[in-house]
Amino acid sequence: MDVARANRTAVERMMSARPMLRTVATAGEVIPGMHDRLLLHAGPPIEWERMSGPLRGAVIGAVLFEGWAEDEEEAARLAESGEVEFAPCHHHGAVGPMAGVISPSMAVYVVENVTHGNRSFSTLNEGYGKVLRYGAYSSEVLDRLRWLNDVMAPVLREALSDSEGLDIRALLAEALHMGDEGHNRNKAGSLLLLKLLAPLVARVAPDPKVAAAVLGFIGENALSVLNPVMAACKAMADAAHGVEGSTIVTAMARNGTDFGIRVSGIGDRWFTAPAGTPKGLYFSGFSSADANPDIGDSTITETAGIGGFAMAAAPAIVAFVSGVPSDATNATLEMYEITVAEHEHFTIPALDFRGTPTGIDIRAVVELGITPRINTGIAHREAGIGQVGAGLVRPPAEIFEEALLAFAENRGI
């Protein structure tokens, strides 16, 4: 199979994937290979010794949430001892924003790609402020996680069981027409999610107070839809993985130390280099000196053709990540240079409904010297403080160069 044909096959599989949000379940019961004392994390593989502050904080919080330790010091010792196993979310069909830590008892969304049959998973979004995904693990963080698990998750599970599932591809397509880009701006998508869930929740909630609490939490959190969107994008990208001869990127992810990519035609190998620090706007009292290097699996959105690749659909995002509206349009136009297709379902009104740039080709990245644009949150480099800003970042160019060399070697070039 020639490369162009292989790439068309990979991208067609990505675009034809139809991810449906089916249910909410316990991670240990549904994520393949999940077991007791295993913690999943964002990004490529990493050991405790090399973990950044936010990732270490999230690990400590997950250990406390699971009841494996009584306090912070014991949790850190346990993580350092080797008694807790670490693995990337991506190795288990899952994704997680920022630190991305998933523990066996946590509730997760279950998304099924009904076109190709693969499934993907993500946690429930915690909202803003001090949250586990940014490395916080105070009592208020753990209490919120328990509420998500014990109150919200059962209601959503029952609500979704009373439906045929929610079509996340259709939701995303509509959200792009309403000013979202699907990564850092999800205001429209979260309201669409609320609209779809509200009648279902109203029917199954045990009482009006619980219904109000669940719907209020979803409605007040403009990132509510991000986690199922990430799982949907993972299902799309995984459908494109493993196509022999393809140079299409099927995963981009960061663990707060390294930035890694995977390529469809090169198997499960990660190509990594040090993660860069995003450039953007900082919350009052913080500056770039406080920022941790880029972190999270949320770059799966750009991998699937939204996020930074769809910024032209969301010019208002520049108020959050810096810049002017024309920067958003120019970002999308630039990404057409390194992709092989325009998405069949994700279109941009401001560009005459042109499809979003989809299918990052490592050959084009290396030839043109243009790396993908990514919208991202910025975490404080120390555990427990949380988000300090938002901005833009690009992957290191060397990982695409290394991947292209590996691809050539595999094909005897």
The other form holds:
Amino acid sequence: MDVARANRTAVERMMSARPMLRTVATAGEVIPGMHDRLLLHAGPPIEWERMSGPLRGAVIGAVLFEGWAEDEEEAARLAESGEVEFAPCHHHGAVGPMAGVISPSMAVYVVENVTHGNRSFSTLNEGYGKVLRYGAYSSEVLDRLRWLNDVMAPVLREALSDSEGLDIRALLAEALHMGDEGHNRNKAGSLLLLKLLAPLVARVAPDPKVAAAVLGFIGENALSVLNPVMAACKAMADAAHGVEGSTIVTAMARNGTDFGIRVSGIGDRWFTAPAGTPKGLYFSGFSSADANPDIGDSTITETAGIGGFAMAAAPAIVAFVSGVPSDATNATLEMYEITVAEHEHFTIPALDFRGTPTGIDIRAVVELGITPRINTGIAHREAGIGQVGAGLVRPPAEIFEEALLAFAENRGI
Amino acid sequence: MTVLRSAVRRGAYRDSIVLMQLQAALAEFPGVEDAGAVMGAPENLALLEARGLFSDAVPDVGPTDLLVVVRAKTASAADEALERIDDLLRREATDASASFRPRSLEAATRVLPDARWVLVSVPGRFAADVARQAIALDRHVFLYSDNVPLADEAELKRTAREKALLVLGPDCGTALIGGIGLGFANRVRRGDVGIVAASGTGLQAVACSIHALGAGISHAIGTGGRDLDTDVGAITSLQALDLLRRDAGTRVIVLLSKPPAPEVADRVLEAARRTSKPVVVAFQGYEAAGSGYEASGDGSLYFASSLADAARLAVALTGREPAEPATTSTRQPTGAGLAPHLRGLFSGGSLALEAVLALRDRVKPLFSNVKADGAAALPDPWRSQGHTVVDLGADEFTVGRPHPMIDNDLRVQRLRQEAADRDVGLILLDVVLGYAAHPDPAAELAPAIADALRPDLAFVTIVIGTEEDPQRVEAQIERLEDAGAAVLRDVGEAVGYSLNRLGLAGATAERPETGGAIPGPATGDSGDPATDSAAAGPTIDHAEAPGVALADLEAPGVINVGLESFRDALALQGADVVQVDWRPPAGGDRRLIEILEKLRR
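Instead of the form predicted on its own shown above, give the structure for the form predicted together with the partner chain, please.
The next block holds the full complex; its first chain is the one shown before.
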């Protein structure tokens, strides 16, 4: 098929996908292919030896959480032994922020694209500070994971069973008009989530204290909505995957060591290169010397046309990347150059309600030398210390070139 | 002892003007003797080598790498200069980044949707592809870039014609569209003379002369020097004649070119006749007598013998009383004996050709890198011999370096080289003013002239420009004269003056003037000049090709891809313009470029 037409088809599938947050369930029961000794992780495939600090820490934490080992040393030995299998979240319809580790017992959001029928999954966001996704595995971290699993998850499952599901696409469209870009800034979206969940939770919670704890946790965590948003973006991107002849990117993801992309018309192959280190602002006491290379599946937001691509909607966070609101506008304008569509549902008031740049075309990336712009958090390179800053990163240009060469080869060019 | 130090910025593309500013700034540092800043294409490295700015110690670079080389008295002086590179480049970047700068043509069309013109001045090997994209986006193309293959030119022009679009160029230096100058252009008043020209500086010279004579220009459409080649078949010239035929504001047309192939000439002259407007034809160097191109019996074609003659004829045909021509140098020859040889160092190709044509029967042997009967090919364009006229804007000089109308470095170097030859008694220079040309050429040429003068060496300059040009022609003339140069305003006069100074006047009988008597005003053969396409009979030559919209010639908006000085010049004229922040596609990687082209189709 003609590349332009194939891309049109792919991006129309991406935009017409309607992801609904259906329920909360246990990973091992809902994620296809999930099994007893499998850990999912962010980014393209990677083995233990090459994992960076935060990812190793998260793996150890997940092994302890599952009770496969008694302590840190034993957990590390087990991970190294090959008795635990690793696979990218992306291979199982899932996505995870930062280390993105999902183990079989963890509670996950289940998002369904009601237009095309595909489903996607992500864990419940743990909030700030010492958290598994940054590689922390202290008892405090494991206790919070247990609370999420044992207290919050059943309440949310019950609450959502009373609804037809929450329309995450509509939530995102609204959040973009409230100063979010859907990746680094999720304040508005998290409050919208709270608004939608509050009456449902109030109705089903076993007692007011539990309701208060659950709603308080969601409301105080400005990243609460990030995980369902990522799952929604995954559902939208997956709908665009596998269109023959399409050069649209359907996954961008980092495992803390490598940055990888997948392309709609090239099947399931990853194109990878060493991940860069984000440029940005650091929390006090930290500097770029503390930064881990880029990590996490949250680049699925940019893949679906929000995040760094919708920067013009979120002038409040331009300080992370340099300075003035016009920089935010220019960031979005730049992304129009490498995308094939303007989103039908996600619009930007400051740009006269123009749709966000959607559907990254590897041809445009290679031709113009403009790589996608990604807003991201920055992880400490040592396990368990947590987030040290936030900023801007771009994928390595060569993975787009390699993908284009592979695409051309498949077509006999 | 001097030291050579270099620095490389991989993948940091900058246009040649920015590089020039960088090297000029570096050369100002204390202890620095010379500095070069180029993109690492082989031809640029050769230029550095020629300037003594290359050694084996310079690292390997490719065409997308920025290479800076500094020659200084001491290593520390060189290093201090090199440390400032990023600051100097950043200042350049921040100055210009106030608003969004699109990287692709497509994005630019969204920034300025009404812009109907795309001005392309990227390096030649990328230019055809940019032009192709512009045509695909339904825009007219002004293609300044040179070194574009002839086959690409023919293909571009055919494709454009199908879509009722114009491709001016490649190697098109100038145009005046609706009073706005594209590329190098002088500020001339608007009027009723239209110009179609396959020569850039020829167009500028004629437009300036017409302005000086009190008339003005409706539109002046450059076509590129090869438009009348057999392979191209005058596609753009024919479209342009058709446009001027339909344009109510044009009463007289000037058609300017090197002599075309006979079959092409027939078609173009036939089209000229069909405009039903008087057409002044200046085929530079073409001998009217006996060639079969005599003025047509219906009196609509007038053959001019020179650029100045073409301007005079055109103004007379408008029925206007010509104004007093601008006064030229009154500085009288000093009468001192000059060394024997003449050297012409030109920035304008058509002006160089005009000089060769005026000189060829008077001085022998005459060498030139301009092709013309009566002039021998200069074996090495970098070295003059005997009497020589060099076009320093020719392709062999402009690969990887700015045009001599923008950058005087090469000309000043060559001027010193000629002056060092004791047999040289007269150096002839053109100084072309106008938008996008060097902002103050006299500031660089005058000191070089004053410095090189000797009792047996004279300088003669031809200043092309108007009093409304940004450089202020009077100030330029004054400084050139103060430096000791004679100043004239057209090539013919300057050559006559020069021959006189060299004692060569009257060496050969003058060629007969072919223009003959100045005609009276055109009356129009059939009442009012035909101005409406429906009323003016069939569209010229290619009945099936749609005509270009006249509206596209008025208040043109422009997308500028390439030299930022062209953007600045357009902004100065009040035109709507958007700059594309262009880089070589796919970083210049040939395999990737090939794939991208195939996938686009």
